[in-house]
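Take a look at this single chain, the form predicted on its own, given in structure tokens.
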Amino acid sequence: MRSRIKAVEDAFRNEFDGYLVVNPINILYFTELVGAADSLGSAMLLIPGGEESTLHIHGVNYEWAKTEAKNCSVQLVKRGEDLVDLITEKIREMKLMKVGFDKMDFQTQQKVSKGLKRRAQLEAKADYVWDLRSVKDGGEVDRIQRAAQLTTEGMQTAQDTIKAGLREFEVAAEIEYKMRSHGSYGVAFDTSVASGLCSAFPHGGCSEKKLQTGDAVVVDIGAKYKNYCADMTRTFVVGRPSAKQEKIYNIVKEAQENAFQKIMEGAKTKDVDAAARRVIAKAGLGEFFVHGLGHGIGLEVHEQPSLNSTSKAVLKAGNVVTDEPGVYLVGYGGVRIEDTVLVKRSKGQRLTEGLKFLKKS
């Protein structure tokens, strides 16, 4: 299998004679090393075209570097050198005239190219990164559907969990801690256990609030594994639901279904969305779906491509999206029903499954 710096080499050999990744998301893309993004402190991957790559990093994190980066060399940032300084010199002494970088704040940048004294040029380009990142390889793919399986397996513990009386955070914490007994390497973002009026708000978040009997509970959540996310909503009901209650969550449900048959190589994103957006606005709720539909995931809960009415993407094989739709019905209540969705060649394949129905009790 061609390495990922390899793969990005391929893309800017016409345009740079090197690239500069500085997004610590992405140095843990192309150097595969399992941690969070925040522990690599300041670092910098610099992609010379033809030569070996090098991952400059400070010592708290040398030696799990050294150890663990893969394609590439890894040199350690000394106490009391300047990164930035560091990185300039090297662009220089390797003669390269052109380099793109990934993202870089403008202080950095000046800093760069001030150092450069115009002997190189320096562009961003995150395109070539995120061509990349939206095409999971067969590892990426197993990461992500253990993390959708540890992520069902949350959300079997949210419904046999609910129940009136229990407040929203009491919920979440029995979701949390089945997800990482059984091997989650933490949670991909804040858990959501939103009930009551607040199952209108899309991102509800968690509270004291205590669940009472009636309330719709949309719990949104997602387990990380080996750096990669999961991400699945359900709606569940304390108690019997209402028939409006019930009404509603059908028509959300088929519209996820509608979206989910869409799903496959070669769909226009915006397409699928209005899949979804046709059934919500011919039972009359159009203006009640205030989202759009989905996102790419992968290491980032939200990744390219979107899936939305004016995206221009075309889904690959590969893409992992989510397939969200929501009606959202403030001072009343919300239903959002969700799933991580691998796209082939003719069709999806759901990673998250399974509970699609109101809890009665």
Contents of the next structure:
There are 2 protein chains.
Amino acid sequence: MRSRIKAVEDAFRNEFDGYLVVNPINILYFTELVGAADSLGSAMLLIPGGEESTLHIHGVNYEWAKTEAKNCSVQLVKRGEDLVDLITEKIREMKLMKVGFDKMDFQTQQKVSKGLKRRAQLEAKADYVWDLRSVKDGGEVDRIQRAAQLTTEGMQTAQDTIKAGLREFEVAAEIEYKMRSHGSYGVAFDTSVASGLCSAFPHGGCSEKKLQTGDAVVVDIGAKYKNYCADMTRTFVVGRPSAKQEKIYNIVKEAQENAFQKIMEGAKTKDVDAAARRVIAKAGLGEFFVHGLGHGIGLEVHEQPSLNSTSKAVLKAGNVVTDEPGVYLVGYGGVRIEDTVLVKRSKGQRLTEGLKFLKKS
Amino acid sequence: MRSRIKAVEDAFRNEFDGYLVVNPINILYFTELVGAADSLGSAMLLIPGGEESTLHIHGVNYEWAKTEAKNCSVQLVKRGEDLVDLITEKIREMKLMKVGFDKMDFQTQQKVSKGLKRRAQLEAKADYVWDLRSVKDGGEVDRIQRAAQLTTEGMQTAQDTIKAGLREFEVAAEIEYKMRSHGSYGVAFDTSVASGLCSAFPHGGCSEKKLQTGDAVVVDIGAKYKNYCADMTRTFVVGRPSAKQEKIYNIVKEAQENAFQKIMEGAKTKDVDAAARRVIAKAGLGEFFVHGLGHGIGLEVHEQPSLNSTSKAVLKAGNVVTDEPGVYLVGYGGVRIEDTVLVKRSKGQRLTEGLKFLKKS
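Same protein, different form: I have the form predicted on its own, so give me the form predicted in complex with another copy of the chain.
After this comes the whole thing, all chains and molecules, with the earlier chain placed first.
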């Protein structure tokens, strides 16, 4: 299989003679390192078309990267040395004339530009990387699938655990323990167990609040496996759901299923979004579905493609996306149902699934 | 007490007539929102000196922010509206002429500049915010202290759990469960349980590897409480430590204590770093202490001030920093000992502490 570095070289060849990767997650992607992007610290990967790529990294991570990084050589940034100086020196030395980059903050861009002294042109262009990252290869799908299985197990624990009197974080503790002890590498994002009025906030969080009978509880969780994320939401009710809760729930469920049926290669993401939105609007609740339908997921929880009403993206086989409509009634409560879905040639495949959600006995 | 927004206004007044906060963690800081920075999505906080500050935020977070954000008004970015357009419009409308900002990626900066059409000058200057954030107020110290207590409890669990045959992630599961079920809001960073040869990598991670008798196990963990982080490392040995392990351990312990004695208001951080480095160098292991001594900690795990040999920072009362020397012998193993320390007038106060580390019965 062509390495990811080779793939991006093939992509940028007509436009650039080198490419600088600065975003730590992108560095993990190209070097296939398994670890926390945060702990990478500042590092840069220079990909000069046709020649060996070099990862420039500080001492704290040097030995690890030297042992584990694939498809590149690893060079130590010594104490007192400046990463940007080293990179600009290298670009000049290799006589690269036009260098693309993925993402840089303004100050860093200014510093690199200054260091290049107009001997090379520097241009922001992240599309190459996003195009690659959004279509998952087999190894990536396997990892997301494992993360999704662990997430589904965590959701089962949520269903088993939720009862009146428990605090939101106590439910989170049980969910996370299940996922972690079964092999998760950590959470893909802060676990959300949002009950009662907080369930009406899409990112309702998880506090010290006690669950009360009658509360809707929106549980939004994701395990991580070897850097890859899954994302799943179910809505439970503490005790017996009211007729109104049941009604809203069934609308959201129908919306989620309707969108799911549209997920396949070639579908416009705005049409997938519309398939869910139509169901909710028809029920007179359109204004309470306050976010897009979903997002790509992989090394990060939020990746391309976006599934919303203004997106121009078209689904490709190998995309992994979320399908997560919701209805949020401020002052009352909310419902969201979400699965992580693999896009295939003629259909979607739910990677998180199942559970007789909503009903709590 | 003066609000944080008022404090930064007082700081920038002579240089700017407005300040734009883009970094999500800084937005949490100024608005005192408790929640995940990731889930904030794109949002911007405009602080025009003397007038009301406005937080511009998308629908998915609007109701939450409106209910919870302090010291500002909250404005909805509607679907199809462009955040940057709204902000530049607002800057022009308020006739702000010189606007500072904390952090922006290059592309966003270009877009804002273009939107301002030279009617206002835009300048990167994050120091104001970092100066404020690095000195913690009473409420912040309380939260870090709570996070540190939970972290110490987690480390006790590590000590109780570690034994030959367990996998690294299984130890992590027990640690995280203890912290979470006792009230932690999640982990401040990916839990590290790095055993055997991996203990020689400072960010050794946590894998499916089984602990073996004789392994050094570097456990680096942090609980989070209401957005605030703690950070603690202890090194254990599975079974009975060898004479060499014990010797290295005692050197690192002495280095950590020596640096700790220097921590107080007015100390140069490079001197604190040197106090640890001297002990390790004297033992002939200087080249194996491959990172700086520590870093500030608060809303993020890595904040200012930095404690290393090239830092120019001077400690202030109210800084919270880590003291974490280590020795890493590639092909053999590593030792690190770390505490989170509050800087006071004439001393440091360990917020994580205790444990008869190293020895496993």
